[in-house]
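Below sits a lone chain in structure tokens, taken as the form predicted alone.
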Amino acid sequence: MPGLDPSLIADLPSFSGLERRELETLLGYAQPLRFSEGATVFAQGDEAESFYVLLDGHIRVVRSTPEGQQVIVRYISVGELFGIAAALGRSTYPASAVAAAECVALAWPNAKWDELTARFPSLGANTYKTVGGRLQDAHTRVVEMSTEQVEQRVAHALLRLVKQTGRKTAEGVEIDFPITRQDIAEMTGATLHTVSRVLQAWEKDGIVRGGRKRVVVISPHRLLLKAEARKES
């Protein structure tokens, strides 16, 4: 039975620096998986059995607080690693991963993490670079949560998603996966009612357009002004 094609991961940042033969060896340990929209890839607190790279779709990373509140930590896009508990020195997953759309991923056993990163040092280096970037993102969001008004937080959240997954359409820039107002509330620490009120006002002003699980940013510049709490000239 033929192995997985190295071209699946050859151009992904997490595997830069690896030769084709090394990619073939690495893929020999991988298992391809498919998840339907809404499926849980792994749950917060589960034993970390695998780490993954996303080949298609989008993953929502969700953390539950001790009070039972759901917080969306981030979205994982195509080409990104996730479930990398071993790189954090953890034996359990610190958050849950849920398919925001139908997804295809490759999974490697966490039991092989030390062996694989020793054999392919660039894999470890690229992973720790990813972890560092996510810690910086988390720091930025903590500052936003503690210093910004809800309208600013919602604007920043939408701008991040546009930058990460935006797809140009005739209407504007569409966030390229299903997203609800509840999702935006969980990203920004706001209530559903408040997020709905903000988005309705922006729709009326022609800044965004919403729909069922759909958000299109019509005017990224005006949304940026909202994020920075600046008045339109």
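Take the two forms, superpose them, and find the largest set of C-alpha atoms that agree within 1.5 Å; that set is the rigid core. Numbering follows the first chain given and starts at 1. From a predicted model like this one, the values you see are computed outputs, not experimental measurements. First, how it differs from the form predicted in complex with the DNA.
Once both forms are fitted on their rigid core, the CA atom of G28 lies less than 2 Å apart between the two forms.
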Second form
Protein chains: 2
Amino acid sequence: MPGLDPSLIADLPSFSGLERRELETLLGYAQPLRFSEGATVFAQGDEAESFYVLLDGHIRVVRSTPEGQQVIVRYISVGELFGIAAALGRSTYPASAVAAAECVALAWPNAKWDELTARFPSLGANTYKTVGGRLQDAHTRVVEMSTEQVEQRVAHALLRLVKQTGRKTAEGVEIDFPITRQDIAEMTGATLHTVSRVLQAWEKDGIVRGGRKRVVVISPHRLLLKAEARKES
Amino acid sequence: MPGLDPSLIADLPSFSGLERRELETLLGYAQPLRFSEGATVFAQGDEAESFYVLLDGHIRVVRSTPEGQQVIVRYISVGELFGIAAALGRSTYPASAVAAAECVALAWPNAKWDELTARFPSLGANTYKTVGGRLQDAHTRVVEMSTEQVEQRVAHALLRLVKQTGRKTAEGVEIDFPITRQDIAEMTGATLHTVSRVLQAWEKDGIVRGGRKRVVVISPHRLLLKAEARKES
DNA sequence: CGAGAAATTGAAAAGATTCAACTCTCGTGG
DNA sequence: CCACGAGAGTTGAATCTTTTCAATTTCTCG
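Structure of the form predicted in complex with the DNA, please, following the form predicted alone?
And the full complex, kicking off with our chain again.
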């Protein structure tokens, strides 16, 4: 078996500072996996067996309440680590990971985490920088949920998606995977009805264009105004 | 100068796994500081010069929006690290730290962070476990803000404070530092008016007792019911 | 004791949800 | 190839929670 090609991960921030030989060693422990849209990579509460890096596609990280309501904690894009419960000192996954589109990922056994970070210190350092960034993101979201109303929160959520996964088209910037009103609602703590109304209003204004499981941002600039609007039109 | 006594920090989780001699070395770089109630330890946006461990008192970590609204990100209790921007790969503080009561803390220069974690690996490991825990907490809060209404959020916030800093009294469990309705509002994303009404209702029910800058939880059990209530009484 | 901060409370208004009905879109199978 | 059905989206009306506005009241510290 010819092993995986180091160029797969060589350019990812998570693996920066590693030599080609080290990458090869690392890949020796990795297992490539494919997930079709809607497939569950791991479920909240599961024993954490692996950590992952996303090579292609988009992953939705979801937390469910005891009452069954879902909240989308974040979207993972290509190159990002996910399922890193081991690095956080947890033995079960605190959230579920679902393929938002066709996905390819590499998985390492969690049992190897300590060994790998000991052998490749920059892997640990990079990971913790990632975790630090996510903590900032989470706090930002708490602030948004505390101080903004739905329209602004939806605007911020869309802008984040545009930056993270936007794909330029003739019309504007399109979110690069199927996303429903319900998904946006679960990202912003609103109902799909309210989200629908907000998007509808923006569409009339020519700021976005919607579609079944599609959102195209026509004017990111004007969307930013909506995101920052302290009241008024 | 006789140096600080290792017993100050020997029992704190952040320093577990360190030898007495190592603690002494560590303390050699630390500077003890006192802050009076309301004093600012560091301000959001400041160049991050130090990281801290709290030896006595309570610290409020606050994020402000451009519009001047404040959100309390978390309370730091005795033994916890704070201001660890360095560990998160940030050069400025993402939030302000304010003494919620008379405080004593130790400060280390951030410049020493890399050196110290290199010399004392368990310090790094402990810190990252802390950060991981805080990421979980932040996500939990996002979920609460998304799915619960004000009364439940206030109940959860109080229960967290009780667990973290509760002091048993004849009447019940008292939050161990001065806390206003406004503070609780900033923890829960509500207005002080709504918080006041909620607390007032609970007081009539005998679940809590309020006072100027004081909250005593008389029946944590019944408060927990409020926190979990999916609608109804 | 007085003054300012903190807390309470009623009434009106706003924002979002809930409920309900209806429409549109797309993929599948006859 | 077209019809059908389920999932996705839209939209009006009623309702509800929370905020906003505006007074007051209460407390505590100096």
